[in-house]
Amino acid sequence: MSRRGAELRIGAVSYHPRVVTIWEKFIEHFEHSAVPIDYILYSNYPRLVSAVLDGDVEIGWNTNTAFVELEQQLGEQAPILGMRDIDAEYATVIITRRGEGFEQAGQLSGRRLALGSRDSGHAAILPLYYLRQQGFDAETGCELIRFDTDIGKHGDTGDSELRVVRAIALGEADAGAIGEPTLAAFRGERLAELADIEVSWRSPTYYHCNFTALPTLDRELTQRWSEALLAMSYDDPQMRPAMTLEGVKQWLPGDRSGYEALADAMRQTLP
């Protein structure tokens, strides 16, 4: 619900405990950019899909799966307010334990492909899909292991990504494809199944998460919210924690030609 009443209301998917203090900080920046807005949190893509085209919150803070199949049941396209420096240039990457990599794609078959939630863009659908672009059909050439471990959040929380790690790590699987984001955050945290991994493959660069309103929405409230976000700083010591714990150092204009391949993947293998 929102605080007064008058402000934009932002769906996010709390996908882990620091997003109350993410959204806690953001509310004081638009407070104080003169566009205020309230937060509501759902468990799930699907269920925050639903919130932006029921009208119960104006805009939602979207995966790219989400903001996909935003688009295909609004039968049109959304505008997009923005998004990450980090959301730009995502890729996937397919890791091996070190010496047993591949330099073709096609050198995967018969072997063991370990894959996060299927419904993650970055570790199921479009790896995949990719790999299919280079003449390669994973799904009847290898044996797929699927972590379908945290469904509806599209892959945000890390954990079935962690299980391909560890899969790969302990010998389960000869393969796997994770964020190329997703890896750097591990080797951040020095995690230890990654001493004898190597990355293999690395897919083309596409677009992740993205702030989507309903084409219906005012375009000069939309234009005002869009140049807040954009001015929201790094350098601002009040509003660096926060935009550290969301993964962003500089918010970019909205921009859909990095999505397509994902569309094009989703028509292809999802209902």
Given for the second form:
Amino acid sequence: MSRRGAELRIGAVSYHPRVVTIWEKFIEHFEHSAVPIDYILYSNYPRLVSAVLDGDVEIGWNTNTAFVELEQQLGEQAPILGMRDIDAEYATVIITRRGEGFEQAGQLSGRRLALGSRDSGHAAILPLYYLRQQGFDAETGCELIRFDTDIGKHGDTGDSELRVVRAIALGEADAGAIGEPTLAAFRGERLAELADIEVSWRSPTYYHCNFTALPTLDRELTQRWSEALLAMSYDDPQMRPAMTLEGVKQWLPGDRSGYEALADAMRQTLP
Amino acid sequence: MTRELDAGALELGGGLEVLLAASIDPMQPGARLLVRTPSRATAYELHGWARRAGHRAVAERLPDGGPYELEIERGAHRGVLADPLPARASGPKPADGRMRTSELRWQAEVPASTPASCGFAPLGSIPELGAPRFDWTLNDRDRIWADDVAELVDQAGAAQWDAASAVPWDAALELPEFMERAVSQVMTFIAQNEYAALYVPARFLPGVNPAFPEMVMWLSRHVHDEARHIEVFTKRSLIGGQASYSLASTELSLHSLLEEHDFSGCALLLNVLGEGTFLDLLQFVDQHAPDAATRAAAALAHRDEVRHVHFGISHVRRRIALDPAERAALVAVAERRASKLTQMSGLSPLLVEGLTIMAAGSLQPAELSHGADAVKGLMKTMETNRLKRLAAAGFDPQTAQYLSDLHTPNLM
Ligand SMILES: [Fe+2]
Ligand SMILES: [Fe+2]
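Form predicted on its own already given; the form predicted in complex with the partner chain follows:
Below is the whole assembly, all chains and molecules, this chain first.
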């Protein structure tokens, strides 16, 4: 099967060169599953969202922020075809130097709070939203220190979160919001700057990335593709390395219940 | 069923992750581990650890003042893509304080063959799936094996020596010029041959299937022995300040040896015939050396060569016993090589001269005549012993004589 003859084109954002490694491997899986795909990479999520809306690709591998934007632009619900296990229980944590933690959101008042990229759901938009939900407006109550790197990639590169960690370690910020999986990854990599940093606050969980299609896409085809996605196994030695790179151990079916907070937050804060 | 784990003062990044993995990895998928910690920060952070490790946090208790609890459900994936490790059993046993290489096979015989694609899986280990495929060339035991290879490995390990210090080098400094010239030529000749003795086993080494560690160790030690021989004979040829020739006829002979690519063919040509003949040469040098350094170098190398020859005889005998057709194949190997050496006629005159002077001890006619007799005697001894070794390797007298006649005039 030539890639040009693929039944479905998947759009994804190239937040790192490994994205090519991942999708070259995923292509093999879908070829074996008789739902041949091709992939097209974009350098940023706004362009990927446009590509889905314009029909340049049938499916977009979106961040939660991109998904919410897509639905807002579409004006109706877009089918969700699947997500990673990690996307179903995403959370943001606020970290502080050891011994300088806080119990209640309000205790952040007057402190310097570092945030990741402005367009990152987990490192900027949602922490502000959830703190507000808990009665604390960090935008007025804190000195915000924003690391707006890799704008357009919605925080995927992890660069802005690394800067948040460093700022706290260096005493340039007092607290900082990063994704829980990012913290776990940094810990796993033995990031030295984390040695005297601890978690003071954990947000409610929300959904993160998903595969999004347009409602006009053939239902039987999306069904077959979702089934093929969910059949990908972490115990398959052929797929394990690519799944590890993608940060997934098990694919889950699409579900819409975990995006309300972000949609609400984006309605409140984005122009 | 829920197991409980008290994290104490441990934190993630500070050892708790090791304790968690040791506790949860052996559990069944779906089983639960209740982690208790006095640190709320650690309790928060455990969620991310669990997810990253492929598990799920299913319940959380965060009472004011702690202790805090997180219940983690083990994920379904396998940490390592292989069957679970078997229960601990007994391992190989040392005897008299020594762990012999033959004990590697305390559990099972050496397999007759092993997949060419397998990786560097040490004996007894369980290979994980998903590794790249290798393509080893020596995957059949009987093509490479010798029954006593494990013992030879141990002998070689115990008999290492240091060429820098094991030879009384100062003793080589005072020879008269005619003698130094003779010794230097003989040493250069031997060193030249030692190169081939290294390159031949070295070429097989990276083709050996890692499932035959004895063979990997044997060839490595063989190669290491030869490196030391190159070292000791090169040093001896240089130390007197007298240059000598590396002869084209020797190169021709060794070149033809390197053109043989069959393992057993090389065992016959190099180990049995070449190194076998060198045993007699080294003994001759040991006996007639004009100085203690040359004598020691020859004696030490001789000790190593005995092992190499032993391996060759042992391997060829086994190979022929298992497959009598191999006898004819090995004869063909010797014929093929001899056909490339038809332009050679006898041992190089320069080498004969050197050996004669060493045996004579002077340039006096009477002593030179005595030296020439000794070299003739050496040639006779070489042939007699070659025939004995070929017989030991499994050739009948007639074939042995034929092979001996085909053997290179260069000795190796
Ligand atoms: Fe040697
Ligand atoms: Fe040797």
